[in-house]
Amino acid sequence: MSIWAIVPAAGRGTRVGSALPKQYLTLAGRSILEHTLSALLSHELIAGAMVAIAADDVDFPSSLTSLCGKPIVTCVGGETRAHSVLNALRASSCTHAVVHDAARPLLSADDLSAVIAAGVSSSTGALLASPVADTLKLSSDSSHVVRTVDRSSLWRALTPQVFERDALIAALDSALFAGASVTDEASAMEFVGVSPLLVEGRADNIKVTTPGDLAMAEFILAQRS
């Protein structure tokens, strides 16, 4: 068995308000992407990382070829996250893929261990997720409440998401060919009739999307250290 991290990093993330793609913004002295890769490659079961970057990316550091004694390889991403993941999977020869957002740098070692264990032991794969804690409202016109939504069975999908490589390639191919909405890897697996396992993860495994998220990530890192 060979397990590699697959990191789609071809997007720009304009909502963070920077000309620099968000994965390259500085967080506690290192880029967000370096924090992310370090969290992944420090795990004993992950053999390396395949990072999908934009064709015109001039910000990925040429010196970033390894971390924790493990290789970091790049490939050209695609027009969407799903296409980038698909390109990275095809460029890798792993048996199992641990797909993780480039801008989600606060992944804990315990959560990573749990989702890998679940993902490689189950034919359905697995993803980290967090139960929805907020009260949810359904609106008809974005300004008036229709009703309160039952949240008892609702989860926020996080990453990593762990699947057998060939199965995920087939699912992504099928979903993209059909024009289905593929917002994460689990949604592609769901499209072909697979029900991945939910593994409860820490709610502070946040994705940096806005300036407020970056400040929150700085705070969480400071508290951990």
Ligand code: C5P
Contents of the next structure:
Amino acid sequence: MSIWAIVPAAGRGTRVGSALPKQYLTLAGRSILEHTLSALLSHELIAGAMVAIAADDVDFPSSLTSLCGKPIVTCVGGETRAHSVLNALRASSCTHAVVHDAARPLLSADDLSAVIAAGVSSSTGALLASPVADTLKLSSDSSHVVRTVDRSSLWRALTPQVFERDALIAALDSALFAGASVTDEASAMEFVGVSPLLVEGRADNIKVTTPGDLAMAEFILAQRS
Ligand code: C5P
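Moving on from the form predicted alone, kindly provide the form predicted together with this ligand as a structure.
And the full complex, kicking off with our chain again.
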């Protein structure tokens, strides 16, 4: 078995309000991407990282070729996150892929271990997820409530998501070819009839999307250290 981290980092991330793509913003002295890669490559079972970057990316540091003694390789991403993941999977030659958003720098070692253990021991693969805590409203016009949605069986999908590489490539290919909405890897697996395992993860494994998230990430890191 060989496990690689697959890191889609080809997004522009403009909602964070900076000209610099969000994965290159600084958090406690290091870029968000370096925090993310360091969290992944610290895991003893992850052998290396394949990072999908934009074709015109000028910010990925050329010196970032290894961390924790393990290789970091880049490939060109695609039009959507799913296309970027597919390109990165094709550029790697592992048996299992641990797909993790570049913009989630706060992944804990315990969550990573738990999702890898579940993902490699089950043919369905696994994803970190968090039960929905808020009351949910359905709106048909973005301004008025139609009704309240039962949240008792709803989960927020996080990353990492761990799947057999070849199965994930086949699922992404099928889902993208059919024009299905593929916002995470699990949704591609669901498209081909697989029910991935949910592994409850920490809710503070946030994706940095807005300036408020960056401040929140700084705060969480400071609390942890
Ligand atoms: O835009 P969003 O926050 O959903 O992006 C999630 C992750 O997917 C980010 O790490 C982003 O860099 C990546 N991405 C990508 N290729 C795209 C769009 C997003 O690798 N075309």
